[in-house]
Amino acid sequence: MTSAKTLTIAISGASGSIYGFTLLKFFLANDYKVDFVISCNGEYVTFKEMGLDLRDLSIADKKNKILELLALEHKESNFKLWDQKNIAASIASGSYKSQGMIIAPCSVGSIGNIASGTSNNLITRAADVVLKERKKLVLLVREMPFNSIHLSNMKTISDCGGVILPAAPAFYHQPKTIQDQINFIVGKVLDQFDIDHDIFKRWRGDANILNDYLV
């Protein structure tokens, strides 16, 4: 596997599972090769918020159940999906080629075992291997208010290289829908990887801007 369209996503026990398939969706429907690590917890408040049951399964019915639910089960080969405590994946080491990872939501437990490199499960392993081989990491933070721990912790990790993108929609794109929110979130999170998109009505700076937003 190459790294040229190639990345890793994840999804731990924050709330927010809903992005972290949205980008799966995404990628696989764009002939990407997407790893795949969804933590316990990260199962347990999927069925929770989006009803789908993962949990005491073994990996080859997960990704069936995955791929049934986004509907692209004809993206199998394009589809890997890794057992959290999987530490000899090919994502938890160095020598594996990909564009980077996305921790989509991320909790802020995951952010202070990736800060303080703990390496505890294969998702913050595979992170900490993006941070040292200089690739990017994207780590959709779903939590508020902030205390200074998990501050300090997100500055620990930026100023590795890492990139801090709390789930926070903006409104300038007038959203109707609970979808058009995430797609907005999803989109700031592809915009970090370069990748052309248009799946939330960016800003226009013109002239006649408040008598498109001001009605």
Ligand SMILES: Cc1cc2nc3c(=O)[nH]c(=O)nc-3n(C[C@H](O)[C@H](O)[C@H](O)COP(=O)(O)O)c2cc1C
Given for the second form:
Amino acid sequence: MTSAKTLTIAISGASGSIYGFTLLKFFLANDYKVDFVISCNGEYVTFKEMGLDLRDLSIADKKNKILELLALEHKESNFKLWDQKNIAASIASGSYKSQGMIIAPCSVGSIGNIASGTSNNLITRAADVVLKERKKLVLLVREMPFNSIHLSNMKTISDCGGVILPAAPAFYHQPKTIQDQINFIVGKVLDQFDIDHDIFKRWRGDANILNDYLV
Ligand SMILES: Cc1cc2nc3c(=O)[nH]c(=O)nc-3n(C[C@H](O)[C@H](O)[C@H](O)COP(=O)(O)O)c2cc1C
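Now that we've seen the form predicted on its own, could you pull up the form predicted together with this ligand?
The complete assembly is shown below, putting the previous chain first.
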């Protein structure tokens, strides 16, 4: 099986589930095969933030509800939803072919588990596998402020090749809406996989800065 256009997206219990769902929508809409996991805490925060209630549903019903939310029911065959407790999932094995994994948003709890290699659920196990196989792992961390434990855990993961991509929106692209801010962060994740997109306006350089601002 080829790894081209196959990747894993996970949503943990940090704030900002909308990032994960926006990424899921982008990849499914662009004909990627997506393995998807949402932690129990991620389900709770998603409910609080987006009103998406996945409680007490079977995996099949959760899957349908998510596809309905994204209006992507026709992409059903490319969307694999895994239970966060299912350590027998394909993505828990290094023999599974994929381009890598995105955790968006990523809690500092999951960061800690990845940094210490505890693999305490399918999300952190899959991330561990991606690191050991030297594939791309992008962690869209959302917390503030950071304590030294968070910072040293992030350094550990970065030293292993993981990309720490904080949910830190910029303003130079002149965002007008919350969706503009979400798109900026999502676009930065896509850049990590070298995927062409135009979901935010790139900085093109400013030749006049010398005249206007520099003394
Ligand atoms: C409403 C809400 C918002 C939260 N936001 C964050 C957050 O932004 N960052 C974070 O690291 N944890 C946040 N948490 C705490 C995590 O959900 C908690 O640490 C959880 O154990 C993470 O587990 P998981 O990484 O397995 O999903 C939040 C919890 C709640 C209830």
